[in-house]
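Just the one chain here, the form predicted alone, laid out as structure tokens.
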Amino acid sequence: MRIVVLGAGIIGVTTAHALAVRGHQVTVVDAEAGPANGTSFANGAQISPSEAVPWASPGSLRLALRWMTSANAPFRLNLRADPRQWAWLGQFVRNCTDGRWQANAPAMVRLAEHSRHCLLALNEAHDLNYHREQRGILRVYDRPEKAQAELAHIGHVMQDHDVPLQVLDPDGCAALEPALADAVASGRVGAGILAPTDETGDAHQFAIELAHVAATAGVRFRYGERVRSINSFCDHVTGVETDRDQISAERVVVALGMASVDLMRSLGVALPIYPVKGYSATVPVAGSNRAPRVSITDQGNRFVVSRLGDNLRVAGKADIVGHDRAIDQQRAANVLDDLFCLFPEAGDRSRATVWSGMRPMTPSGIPLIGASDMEGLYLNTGHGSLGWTMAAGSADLLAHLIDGQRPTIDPAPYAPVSR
């Protein structure tokens, strides 16, 4: 079939590749100059099924209220005269029950772990160079009881989906990652939970590498080209119109992240997706032997640190502030403060580069993957902060659905028409 994939982020590139290896004629359209130049460009670098659980939970509301009083808090909410923001927040609150969390979490972990296996297969098949590290991800806590509470909260979901977790005492954390020794000695780190099968890597570089592989398999990438509309006849997709051309297709996949919302709205479809801004900084380690190699998630301050070759990537913040992508320099500085508080000699702060991106979040945390109400039109979007974690599995799931085959995992929780 002739298939057009809209979007060349980490979701779009993996989708295009998955369809191409099945023999389809695939064209990818993206307004950017190359792959993964949007939300995927400088994310936290973690591939973390162990952290693929909903942000919406009973505890989230309590934390949000507490954090709203602090300018440096991990979360920021600016209420706006935007009905879409209010509608999304209302749906988010409705998902903040134990019952909804217990229903949503397994679907997210199942997709994330399936995606990890799909990524393993991609790496076995191709020589992909993207600073991959298979050292696990270590969550750190200031007190042991917090680690135990977290394990009690998520442990059964992880166990059900074969995601191993291991509790570490402070000495165990320092033994695993020596750069934590000072934080352990000061009492900043009092316990940890290791997810040994989680990994890290540069999503932007991965997308560049996989796009090259996909191109050799026949995928056509049309960069710098903006989608204007999706064309249809008798409620069946016939292609897309861009600012340059008309592209005919038998199937169209919308994988545009936040841009998916306006495009689908032009078809009368309101997607339950709203932007949650995040910040990251990339710091040269400058030959420092005090920079961590194991990826760290600081659960108390809600930021992550990952090693990417000769750089560290630190990422955090969750700002519901509308659609403004401009970098708030104070929020970006807070992310760097978090890094150097935990790892004072990690690298050269003066050479850090900062970035912000808009995570396309659904209220439940579950992405939208599958057929829309229009025949031949599919969605693969709404992955929030887990696009890198879920990309390969989402592409595999959608490719099965487009081919009319039974997927490896149940597609029902992700079906867009069920929302």
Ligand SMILES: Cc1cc2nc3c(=O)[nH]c(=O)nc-3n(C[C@H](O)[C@H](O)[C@H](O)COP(=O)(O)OP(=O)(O)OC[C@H]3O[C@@H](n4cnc5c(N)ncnc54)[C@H](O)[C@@H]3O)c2cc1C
The other form holds:
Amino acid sequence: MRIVVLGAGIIGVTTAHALAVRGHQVTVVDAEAGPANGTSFANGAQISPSEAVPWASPGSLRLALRWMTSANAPFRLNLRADPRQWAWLGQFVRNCTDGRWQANAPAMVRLAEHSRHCLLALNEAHDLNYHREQRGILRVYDRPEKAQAELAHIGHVMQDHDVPLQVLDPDGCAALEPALADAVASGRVGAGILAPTDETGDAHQFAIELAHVAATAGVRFRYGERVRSINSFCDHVTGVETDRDQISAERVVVALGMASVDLMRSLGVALPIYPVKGYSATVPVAGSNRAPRVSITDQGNRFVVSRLGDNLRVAGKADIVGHDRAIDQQRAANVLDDLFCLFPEAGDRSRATVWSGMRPMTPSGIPLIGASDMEGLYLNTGHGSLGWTMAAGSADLLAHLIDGQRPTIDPAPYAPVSR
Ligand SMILES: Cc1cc2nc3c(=O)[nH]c(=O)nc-3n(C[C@H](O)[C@H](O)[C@H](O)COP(=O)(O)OP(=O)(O)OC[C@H]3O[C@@H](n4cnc5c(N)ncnc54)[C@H](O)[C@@H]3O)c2cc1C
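Please show me the structure of the same protein in the form predicted in complex with the named molecule, now that we have looked at it in the form predicted alone.
Starting with the chain above, the whole complex follows.
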């Protein structure tokens, strides 16, 4: 079939590749000059099924209220005169019950873990170089009770999906990652939970590498071309209109991250996705032997650190502040402060590059993957804070659905039409 994939972020590239290996004739359209220049560009680099649980939980509203009083908090909310923001917040609040959490979390973990397996298969099939590290992800807590509480909260859902977790005492944390020794000695790290099968890697570099593989398999990439609208006839998709051309297709996949919302709105479809802005900084390790190799999630301060070759990537903040992607220098500096507070000699702060990105979040945390109401038009979007973690599995799931085959995991929780 002739299929057009809209967007060459991590979701679009993995989708295009999955469809091409099934024999489809695939074209990818992206407004940028190359792959993964949007939200996939400089994310936290974690492949983290162990963290694939909804942000909307019974405790999150209390935490959000507490954080709203502090300028440097991980979360910021600027209420705006924007009905879409209010509608999204209302849906988020409705997902904060224990019942919704218990329903949403398994769907997220199942997709994330399936995705990890799909990523393993891609790595076995191709020589992909993207600073991959398979050392697990260590969540750190200042007090052991917090680690125990977290384990009580997520342990069963991880166990149900074969995601192993190990509780570590402070010495165990420092033994696993010697760069944590000072933080352990000062009492800043009092316990850890290790997810040994989680991994890390540079999503941008991965997308470049996989796009190359996909191009070799026949995928045509049209960069620097902006999608304007979806073309249809009798409620059946016929292609897309870009700022340069008309492209005809039997199937169209919308994988535009945040921009999926506006495109679908032009068809009268309101996707439940709102931008949650985050920041990252990439810091040259600069020969420091005090920079971590194991990826760390600081659970209290809500930031992540990943080693990408000779750089460290730190990422954090969840700002619901509208659609403006501009970098707030104070927020970006906070992210760097977080890194150097935990790892004071990790690298050269003066050469750090800061970045911001818009997580395309659904209120439940579950992405939208599957057929839309229009015949031949599919969605693969709304991956929020877990697009890199879920990309390969989302692509595999959608490719099965487009081919009318039974997917490896139940597609029902991700179906866009019921949402
Ligand atoms: C600070 C931060 C840290 C994060 N850390 C992690 C992490 O550690 N692990 C994890 O799994 N996830 C993480 N995420 C989330 C992850 O980065 C996203 O979920 C993911 O990048 C979304 O990918 P996407 O392909 O859907 O969107 P995008 O990467 O934004 O891709 C959409 C593409 O569509 C293109 N486009 C937009 N409009 C048009 C148009 N009209 N015409 C043509 N092309 C268009 C854009 O150019 C872009 O390339 C993080 C996000 C942030 C912001």
